[in-house]
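Next up: a single chain in structure tokens, the form predicted alone.
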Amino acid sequence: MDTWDALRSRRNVRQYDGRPIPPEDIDRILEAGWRAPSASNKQSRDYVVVTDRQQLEELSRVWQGAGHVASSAATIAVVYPEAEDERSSALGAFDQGQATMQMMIAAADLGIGSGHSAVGDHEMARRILGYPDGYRCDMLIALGYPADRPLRPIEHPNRRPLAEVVHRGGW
């Protein structure tokens, strides 16, 4: 798939048919997060990837918006440094954005469907994940290939008219 085709695909996909995603395939979407930009180069983001059912099933209960995570293929959790300052929260989520955005379009590329969770129970998560004192996790991607149609472009996506979101020059 092009690029163009991946962004167009990309959709939330939260029902999984259950394949195992093949390891280099997951590395791919690894890396794709590896090499998202980060503020000033400082490159801080680690990734906890989770396939094991039982691990998945717990992760699961970290958000109620997180159920799906658990009949995921795999679901890759960010951790990054826990802010020192408002000015540092705000570049953390950037860069924790930036690269889950850029791994759900490496996805998709690959036909891999992904479902993102935000993490409301963070001692959960740490106990789940084992990531260290003075680290959070915010976000957890969900991937697994799609149950109900493969990705393909959407011809007609649910949003507003781009000419409404638009603004040439000035509001």
Contents of the next structure:
Number of protein chains: 2
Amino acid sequence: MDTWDALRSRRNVRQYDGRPIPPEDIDRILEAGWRAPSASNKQSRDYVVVTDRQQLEELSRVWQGAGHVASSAATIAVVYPEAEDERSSALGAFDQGQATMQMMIAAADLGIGSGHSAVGDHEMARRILGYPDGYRCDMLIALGYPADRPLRPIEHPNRRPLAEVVHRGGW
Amino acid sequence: MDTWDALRSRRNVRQYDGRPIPPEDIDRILEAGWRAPSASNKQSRDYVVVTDRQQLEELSRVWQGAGHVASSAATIAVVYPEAEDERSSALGAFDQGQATMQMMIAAADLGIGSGHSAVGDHEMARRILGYPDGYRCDMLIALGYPADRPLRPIEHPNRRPLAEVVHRGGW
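Having seen the form predicted alone, can you show the form predicted in complex with another copy of the chain?
Next comes the full complex, and the chain you just saw is listed first.
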């Protein structure tokens, strides 16, 4: 798909049609995350991908807003080292945001919808995903084909007016 | 450009060939940032775009690693409300990372290179960009056509082995 169409097609998709995602498409989305930049190229992000239905259902219980994970075709958990201070925490969050966006765009390019979820119960997430002490997961990216309508460029996204958000030369 | 090519072509570009970027291309990059998702669709991000050479040179002094801003064709400053606590700070940083990535991919699609810079001297940044009290800028995105070689898909990015970063079913 053309890049500009993919960027404009990504939307928050939380209901999926049940079709599996071909493994090579999951691999491409993971490669997109792997390619994402990070501060000083530290690359302190790992990805745990889950496709087993029972495991997805368990994972959907880590937060009240994670219900859509249960019916996703695959969910990618972004795992990273515990931050030592607020500055590291913000840098890590920024890098996770970059990686998440890159994966969601790669998914949209393949017609695959994506929906964020935070993590509330960190001990449950650790038990289900098996990452070691010293690591943390704050973001799940659920993936699947949209149940309602295919992805296509959104003409009028729900955003503050562009002219209010963009300042030219100064605020 | 094809999405997958744009994703693989983005690289850290800090030397620019001096050509200006057409205004409509700058607008597209800004629109990409405007379209980026945010937690609860709060959209608490503003963008200040700078193209004036003298202003770019001033802006390049806000951090030791911002030198490339001086010769960029345009630089976009991501501005957002001061966070009230560590959780808000991390959520805000995540959303800024998403917006930054989306803008960098939109730039790569147009053959335009991009390079991050942090901000060290926040008072100087505020004076140059003019954003009000209660707001903060931690990220500049410098844009320009690469001085060395055009953007093209990178076959072997400098990353940890993919098989080490990706875990299937569990860590």
